[in-house]
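Only one chain is included here, represented as structure tokens and corresponding to the form predicted on its own.
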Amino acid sequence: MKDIRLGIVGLGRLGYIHANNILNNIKGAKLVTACSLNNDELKKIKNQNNNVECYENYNKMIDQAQLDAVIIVSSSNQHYNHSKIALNKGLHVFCEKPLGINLQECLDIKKIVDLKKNLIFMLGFMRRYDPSYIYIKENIDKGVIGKPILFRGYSVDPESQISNSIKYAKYSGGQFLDMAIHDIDLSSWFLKSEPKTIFSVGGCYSYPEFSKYKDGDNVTSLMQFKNGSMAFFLAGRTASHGYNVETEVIGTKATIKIASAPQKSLVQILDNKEIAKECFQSFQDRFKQAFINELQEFINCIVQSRKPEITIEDGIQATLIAQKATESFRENKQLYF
């Protein structure tokens, strides 16, 4: 069978990861075209394979490169005009979270994914496929720590990035929807049942920068689901040690977590002061198997003509979750669903 056609659009940190590991990595798949704003971007996709055609306008690259899919890594405000365009040229898509930065954006790209039934549409909630997050909701399904009672999810980014994070808030529609977005997603896929209150705090700790955007450099949730279990999320910018992502569902028989602290190895240093351990410093080395799982999968469903386990209903979710979460922390108020 021929290699699945792919055309990707944003080639950033995270869709130089993509662009790689369809070129080295994915089975089944050809990395035909790129597509970016930024020049040096496409020359640093052009050395690693001359033979991707290059775009700066993504309507062009679409209309005109015979593609039998595309990869969305845009930024977030981009995701829901990059979908529809693909998905009504009949191409099949993988699109980063979130799936839109708003709820309405999310229901007319669900209108069309039900209307186009033979196309695939995934989307990159990488975390469901890191084989500790498969270990935990195995043993979550299982009944091994009883009935879950608490998720707390914990994803700060290191200060060291600071200044990419304070350039891309303009486009990011917050902290809940750029990065706490993970964590709500496993909350619900973990503890399977649907938001019934939420209360948001948090603030411009150290960076006044975020203020401008109505965001913070950390902030904080409480959610209650309607089967009575609740969820904790902590979103941050400003980990002074590395990437920071923590996860722990608490049960009414056992406790199951990962990464209570961030080492990047057992590998353990000792000298006449301390002993220390390294943290990992970006999310790219934190999930990189993860990565490379998602879009096989995605690769996998075209081929076998199947849908993927993440369902347009998950994105929507998750992305009403985070702006309720954001809207809480705006207005300061606890708010029902």
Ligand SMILES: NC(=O)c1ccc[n+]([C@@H]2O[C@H](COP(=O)([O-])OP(=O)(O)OC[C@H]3O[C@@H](n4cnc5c(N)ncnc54)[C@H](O)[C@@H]3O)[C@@H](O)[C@H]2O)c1
Given for the second form:
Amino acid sequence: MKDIRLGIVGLGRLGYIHANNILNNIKGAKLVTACSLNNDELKKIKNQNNNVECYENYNKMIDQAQLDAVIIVSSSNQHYNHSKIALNKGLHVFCEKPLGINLQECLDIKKIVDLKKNLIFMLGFMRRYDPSYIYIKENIDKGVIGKPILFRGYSVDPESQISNSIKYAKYSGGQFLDMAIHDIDLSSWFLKSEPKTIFSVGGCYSYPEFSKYKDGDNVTSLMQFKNGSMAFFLAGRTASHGYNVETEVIGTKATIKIASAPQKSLVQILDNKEIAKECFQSFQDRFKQAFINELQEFINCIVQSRKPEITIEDGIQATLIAQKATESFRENKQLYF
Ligand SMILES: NC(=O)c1ccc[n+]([C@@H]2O[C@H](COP(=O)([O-])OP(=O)(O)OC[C@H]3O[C@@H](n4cnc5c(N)ncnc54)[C@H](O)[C@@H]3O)[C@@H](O)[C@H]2O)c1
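Starting from the form predicted on its own, produce the coordinates for the form predicted in complex with this ligand.
Time for the whole complex; same chain goes first.
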């Protein structure tokens, strides 16, 4: 079987990782082309593999290169446009989260995906491909914790990355769509229901720069789901100790959790003051394996002509909830779905 010919758009913080994974870790695929607005990023990938054809113009790449599929890791406000162009050209699409920055974009993409039944469309909710999250899901589905009552998720970027976060705020769609969306997706996945109400609060506690975009540096929401369960999540940019992702699901019989401290390994460093444990410092480190697993699943789905578990409806639901969460935060009131 021939390798699946891939093009990638976006070679920034995450795009570079995806490109490297395709070059080194993904079976059955070949990175044929790469596109970015940033010439230095293109040079960097070309230095790594001289066979990758580089483009500054996405339309040109899609028109000229003989591709089977495209990996979309451009800024969130470009996902809709880039997905639409690739699908209409008859290419399979792997698109980073979010599916779109508003509900209308998501519904428009669904229309095209529904028409192009032979194409694979997959969204990058990579936590679903992380071994610990898979294990939690299996245990919940087996009934180990009884009936799930509460999902709690914290996702806080390291403060050391704050200048990047501020720079990206213009394109991100806000904290709920950019950061909390992983917890939003997990809450629906674990609680197996849809939200009924939501109330969000938050603010710019250290960085007023976010207020320009009607955003906060730390925001939180409480949701009630139609099946009576609850979800609470915090998204922020100011963790002093590292990349803080922690998740807990409380059930009627037991509680299950991952990483109540974002500990990198079992290592402890003992000196004359303390016993220290190192924390993850970036999403790239924490979800290294999940990023490989999700792309491998995309390729396997193409080769085996089967649909991925993450559906377009999951992407629509996540954007809808993130949009409502943002609205609730801005209007400071509880909203209904
Ligand atoms: N799954 C995750 O945990 C995770 C983590 C980080 C980022 N992301 C998502 O990945 C996407 C990229 O994030 P990032 O942090 O790498 O951003 P970034 O700003 O570092 O990089 C953006 C890239 O997109 C390219 N780009 C933007 N507009 C373009 C256009 N019109 N044509 C061609 N190229 C264009 C830029 O040149 C750049 O290479 C975002 O949608 C973000 O939400 C997901």
